[in-house]
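The chain that follows stands alone, in the form predicted alone, written as structure tokens.
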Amino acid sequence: MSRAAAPVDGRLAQRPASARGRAGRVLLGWLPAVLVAGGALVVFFPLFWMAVTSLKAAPEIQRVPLQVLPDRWLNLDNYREVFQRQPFGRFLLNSALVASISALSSLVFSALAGYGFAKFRFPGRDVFFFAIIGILMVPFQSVVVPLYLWMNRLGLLDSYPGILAPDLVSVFGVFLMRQAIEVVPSDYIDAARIDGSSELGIFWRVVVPMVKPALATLLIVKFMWTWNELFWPLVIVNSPSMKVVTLGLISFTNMYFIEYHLVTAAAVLSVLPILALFLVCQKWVVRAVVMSGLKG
């Protein structure tokens, strides 16, 4: 009778640990789409809160205890004091004119130079490519001043080509679409030649078309990059008709208080722009990622 009993025991005594590797199994299942939601939540919680913020009054945002849902959901006085406040629509159209002209001009000088460090032969390419990269480590602070006297020079100082004069050229928009049309089979640019295409009509026709998705990361990029700059414009830019809308972001603060619902009013208006070029360039974007991931 004894023997008989042993193996039940056995199972009853390995049921309670097959259960608790079942559980950590779903435990381990679940723990990256907790980590992802996490990671979510983090980011998207200030653009919640400066959304919120936006729609309150300021007697509201000072309340205590705190509350985090505004009072009126359709309250858009506080937009419409920014654009009585200040010239903000101007701030818009300085930055969105600046912004762009910075990244096509970027866009069409770093695919050609990318073009040209991935698929010709020169001597010192190696050298003058890693020359080029080195300048992504000299900080921009430390070339402003003669940077500044070369703009008063030229007359260019409060002027669109004075902002744009630092943001024509991006080394890192050199590197991104160096790695990406290295990657691009030499064959179909050799058969190109064959049949007696120029080099641009190769760069135009053949190329460009199989980088869309690194040309529109670096659009992106470089779009949101010239966007948020505020050092340099705020050297060079003395009068409100040329701020951009970094600058007018600062209208809102003093040095006694900071008028929190106009500024992230402000914000809101300032991050949608942004936010539609990326939903208009948001698969090129999304491609361009999986592909740099398949060849890590």
Given for the second form:
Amino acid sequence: MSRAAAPVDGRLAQRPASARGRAGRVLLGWLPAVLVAGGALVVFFPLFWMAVTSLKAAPEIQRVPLQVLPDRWLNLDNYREVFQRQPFGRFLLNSALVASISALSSLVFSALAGYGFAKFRFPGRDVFFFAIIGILMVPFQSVVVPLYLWMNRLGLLDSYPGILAPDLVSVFGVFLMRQAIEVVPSDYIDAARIDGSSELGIFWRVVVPMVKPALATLLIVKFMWTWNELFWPLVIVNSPSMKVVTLGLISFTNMYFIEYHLVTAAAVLSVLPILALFLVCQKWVVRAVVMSGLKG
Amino acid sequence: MRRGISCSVLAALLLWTLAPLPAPAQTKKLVYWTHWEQNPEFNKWYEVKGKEFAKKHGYEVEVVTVPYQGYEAKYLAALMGKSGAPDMFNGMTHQWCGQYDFCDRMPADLEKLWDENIPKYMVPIGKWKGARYGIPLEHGNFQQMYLDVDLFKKAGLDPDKPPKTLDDWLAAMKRLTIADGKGEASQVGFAIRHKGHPVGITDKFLPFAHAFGARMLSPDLEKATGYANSPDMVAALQFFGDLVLKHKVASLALGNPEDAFGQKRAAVIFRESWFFGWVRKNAPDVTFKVAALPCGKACPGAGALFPWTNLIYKHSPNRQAAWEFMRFISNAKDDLEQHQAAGFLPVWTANLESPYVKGRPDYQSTKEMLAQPVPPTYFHPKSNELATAFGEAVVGVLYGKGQPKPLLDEAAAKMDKILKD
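Please give the other form, namely the form predicted in complex with its partner chain, since only the form predicted alone has been shown so far.
The complete assembly is shown below, putting the previous chain first.
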């Protein structure tokens, strides 16, 4: 007779149940990992597809049945053509410059404004604050023409200051910094004031060190937003030497067709700096996403 | 110390990058904006010619290529701003001269020269309310039939005798369609445009409408009802929808039609003359021929929904020089040279029998299409909005969301409202 058919005592009766429980626990333990792996695959696959497509010749992309891997892994012709057709290195440099300056400038202005709104009482403070926040609701497209006229009047068309002008201050940044500075205990600020520190001194020595995570968040988020900005540079830039990377990217998508082999190569090039930023500041980027998601 | 040096180097680098580019020598420039990114040789030609022009008139030409995606916003901002705008630009006359009044009228002598030297169907291109503002740029911007020679032969069809009537064409499409085991088409006869902006879908459907004797708007472009939903239009849309839903000779499962043709999954596509350059580059395995579109009650003829022209900005301080430049390049020799460099059809009638044009795969079909009556044109300032409303009805039929008649009735009412507003 098999053991299963034998009369069972209490322990034997419990065994199948606890085996099921163990299996369930193991499954539950693995489930998040499987889900995360699936999610990672979903996120990673488009990047992988972009990278392999950038190594394919135009006819390879058209081939049926679809072929995932390129014929030649070391085929860099598309990259060569991207650089031949456009001064793509210059575009990358322009984007890096514009994104860096706009991120740093937003950091300074937003932190100062945030400090003012969070820790000072003055007439109309809340009205001003909500008026600034209200700007978030105005679509940028609706102010493009007047902004363009202003830039033209100031002689800033087709120049770095012209590209940067609307990005020097961030409304989102003001909001983020105000929220972050508000939780800094006022006692510290009062103590520094009693000790005779100037307001800027208090800001620099007391407030800034306590809101470093928020500052890092703003720096990263603003850098990425400006890096991805297309519309304003499109309007204000004319000469090839002033174009930013997003303009370089869309130049491979014209009225009639998309040059997939070149778009993907250019996209890989434009993603690399952001990827590098991510690798260097991984901890901060994750925090940035979480913070901006919670407070934005 | 080291930190100080780093800061100085960084500051110097920043100043260097922010410093304005070296000022050019004292030559006057005519600035030309174009969104034709796909034709760099065509655009560069203006600069080359500008150098020649500068010797006589003192003005060079600077070409600014604006990305197609979003070019309208840039044009609008600049042209409204008056300064900081181009002297010359590439655009549609009815839009920039009709809707916005940004254009300078062409001098009479130049107008006469152009009217006399371009194919008949192109004469209205560049005109607004009877006056010429724009120089037509693109001949061959009408659809023709590209057919895959190998797939035709495999289906027992003669690629040298392409179907001439819509009935024959449909019969050929059926023979060219191959179904897989599940009844889905693994190869279709016709690569149909069914995705993307409705304006593009309207553009691809119009040859069918014209072949059925229909037109989208009244001849004076003031009315849609009775035209966009006429019995002929309903029949045309029924025919178009049946290609997908009844005869299954076209498939919505295939992505964009160009890829389907390039991948040999579709035997026929209707596209403009530039398309053969695309096929040669992206699908060199495809052996193709170009033929005139088949006719129904009428022939579709050579017509364009997007008539691109060169225009002169009316507030440009250099507009006289700009017209002088246009006059300078308005001759058959330059027309041939510029279009040949870009690989598309020249505009001047005198060039249509040149060895360059005769050597093109679309020579014969272009000739046949030009011999057909000129189809209706829709050069209305709101043509984009109108074509969008109309295209939505076409999409609705293709995706089985309704019958042609009610969808076209709805579209016509919407179009009339757009026309009245």
